[in-house]
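Quick heads-up: it's one chain on its own, the form predicted on its own, in structure tokens.
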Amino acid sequence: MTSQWQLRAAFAARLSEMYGREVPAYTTLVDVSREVNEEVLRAQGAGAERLGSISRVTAERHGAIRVGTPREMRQVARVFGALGMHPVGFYDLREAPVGAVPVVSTAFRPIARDELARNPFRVFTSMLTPDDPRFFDARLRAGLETFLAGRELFPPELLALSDRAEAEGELPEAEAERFLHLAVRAFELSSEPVDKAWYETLERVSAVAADIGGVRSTHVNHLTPRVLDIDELYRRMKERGIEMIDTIQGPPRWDGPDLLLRQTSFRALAEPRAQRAPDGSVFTGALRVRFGEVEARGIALTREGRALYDRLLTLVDQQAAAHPTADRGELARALWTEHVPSTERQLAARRLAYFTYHVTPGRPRDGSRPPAGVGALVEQGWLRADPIVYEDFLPRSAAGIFQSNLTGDGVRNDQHAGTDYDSEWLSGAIGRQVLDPFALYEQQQNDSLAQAAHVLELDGAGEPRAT
């Protein structure tokens, strides 16, 4: 039998192989990531694995796909459910200050700590919002809905196998192989000709809208390895002649702990695609859709930590606007140095980041009672604090990556009010609860504290608590 996590690991590996064949620059990205990771490991030793073992980091991938309707979102949720992946987080990319991205998104990923350690594969999944009048007028919306209703992204056999794998938690070997074959094929780039006029009509609104609603299939939009030094990777990719986007999205490089998520990518490539002209003839054109992304993951921040991060981003924007010739990275680095604690212990003391707590094997053995409070327990050597890896995404960074790889800024008519979407709406659309990432991190932290209290045999008055 093949368990869900084994299906997930195999699917991620096969998807990576497929994408490497279709987008050769992605293979270069993976190779350079591996080089950099090996060098960081040699230089830093165990410190390089502070946020995950090197085997996990090397195997780690996240993908991105786009679908058009709630029905398609429910179906893809069934496929990812077979892999032990759940929808986590709600991202609204329609409100980006530059460019038009008419989608709302969630990320399907494992949620249990042991499942993440086995294979943390994630898929950032975006859904088109054709009923948002800022992007689509009534006529275009009707055309989109008709087009999307007439396509089938996932064959019934794949969905049936998905349901079985999710219900039983595993598949027999032959069925597992069939599932993997069908699942990978569902995300390959189709060779079916694209209706040129229809595609270009949508592209005037948004290149993302065209990529979703202008073709009769879905595909991997980008695939992302994880690297331990994203600045060094960025430099090496440019040295190899790969055209990278202008910036690294997310927090700046600084002397303190790695926080949240930093991302960059090479630019979307002009790929030959069969296109159908209005007279019915088929010719070979080119579309710029797919790219390769790379990420560096840091510590998960609490709600208070995220609020601080968002405030600092606003300050960076303000200072960059006031000093247009200044280096944005230097502005951000100065603000981080001024406002963000420079050590993990300080982050924990100010409750800005999440940690798991473990009883120290060499804790005091002189018969003394452990002190009350997590800070004192860590300070006096009773507990060890390990940072929790940020497993999710940043809306502004995701929008920045999307926009950096678009063929144009798109159109958003702000004379109309936008259609409301939120996490609860998306949960109903998917038919599964979209989970709150903060709640998941907090539960992981609290579970570790409860376990530590049990080991230390603390009474209620002395039980360590994070809040």
Second form
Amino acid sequence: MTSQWQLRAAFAARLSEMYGREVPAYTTLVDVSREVNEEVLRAQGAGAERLGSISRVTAERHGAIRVGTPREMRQVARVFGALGMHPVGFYDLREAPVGAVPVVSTAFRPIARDELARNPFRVFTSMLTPDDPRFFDARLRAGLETFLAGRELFPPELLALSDRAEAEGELPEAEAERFLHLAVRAFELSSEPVDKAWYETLERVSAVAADIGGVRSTHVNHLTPRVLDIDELYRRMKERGIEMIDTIQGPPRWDGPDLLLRQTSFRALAEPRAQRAPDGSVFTGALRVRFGEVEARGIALTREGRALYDRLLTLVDQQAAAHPTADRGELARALWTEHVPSTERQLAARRLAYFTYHVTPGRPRDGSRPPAGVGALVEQGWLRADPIVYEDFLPRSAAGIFQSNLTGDGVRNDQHAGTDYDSEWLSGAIGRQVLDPFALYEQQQNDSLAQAAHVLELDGAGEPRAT
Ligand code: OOG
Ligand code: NI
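We have the form predicted on its own; now please give the form predicted together with 2-oxoadipic acid (OOG).
First the chain shown before, then all remaining chains and molecules of the complex.
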């Protein structure tokens, strides 16, 4: 029998193999990431594994895919459900300041601590919003809906196997093999010719819309390895002559702990794709939609921590606008240094970041009472605090990633009001509850505190309280 986590790990590995064949520059990115990770590990020792074991980090990937309709979203949710991945977080990328990104998104990922440790594979999954009048007029909307209704992304056999894996939590070997084969194939780049005129009609509105609704299948848009030093990786990719986007998205490089998520990418490559001209002839053209991305992950922030992050981003924007020649990275670094606590201890004390707490083996056993409050317990060596790694995405970075790789800006007509979507709406569309990432981290933190309280109580030492 192959369990869900084994299916997930195998799927991630095979998708990686497939994507490496399709996009060779991806393999370079993986190689350089591994090189950098090994060096960081050698230089820092155990410290390098503070936010995940090296085996987890080495295998860690996120994928990005794009679908067209709630029906396709429900289907892909079944495939990911087979892999123990749940929709977490709602991202609305339509409000991006420039460029037309007519999608709303969620991330499918494992949620339990032990599942994440086994393999944290996650997929940023975006769904087109054809009914948003800022992007699509009634005619284009109808055209898109008809086109999307007529395609099948996931064969019935794959969906049936998915349901079985989800219901039973595992698959027999032969079925597991078949499931993996069909699942990987569903995300390969299709060789079916793209209708050039239709694709271009959509592309004028939005390159993302064309990539989703202009073709009769879906494909991995990128697959992202995790690296322990993204600044070093960025340098090395440039050295190799690979054209990177201008910036590393997310928090700046600074002297404090890694926080949230930093990402960068190389530019979308022109890939040969079969196309059909209006006269019916088929030729090989080139489309530029897929790219390579890499990321460094840091500690998950609480709502308060996240609000601080968002505030600082706004401040960086304001200062950058006021000083157009200044280096954005420097501006950000200065603001971070001024406003963000530079140690894990302070981040925990100010409740800006999430940690799990564990009773230390070396705690006093002389019958002395533990102090009240988690802070004091950690301070006096009763508890150890381990940071919780951020498993999700950042809307602003995601919008940046989308935009930096679009061929044209497209158009968004802000005369119209946009269609309202939120997490609840998406839950309804998917037919599964879209989970709140903050609640998941908080739960992990609380579970660890409850566990610690239990251990201390067994020792007759009383109970740690969260305040
Ligand atoms: C998704 C872009 C967002 C990320 O890592 O933030 C993303 C896409 O291009 O489909 O992958
Ligand atoms: Ni990505």
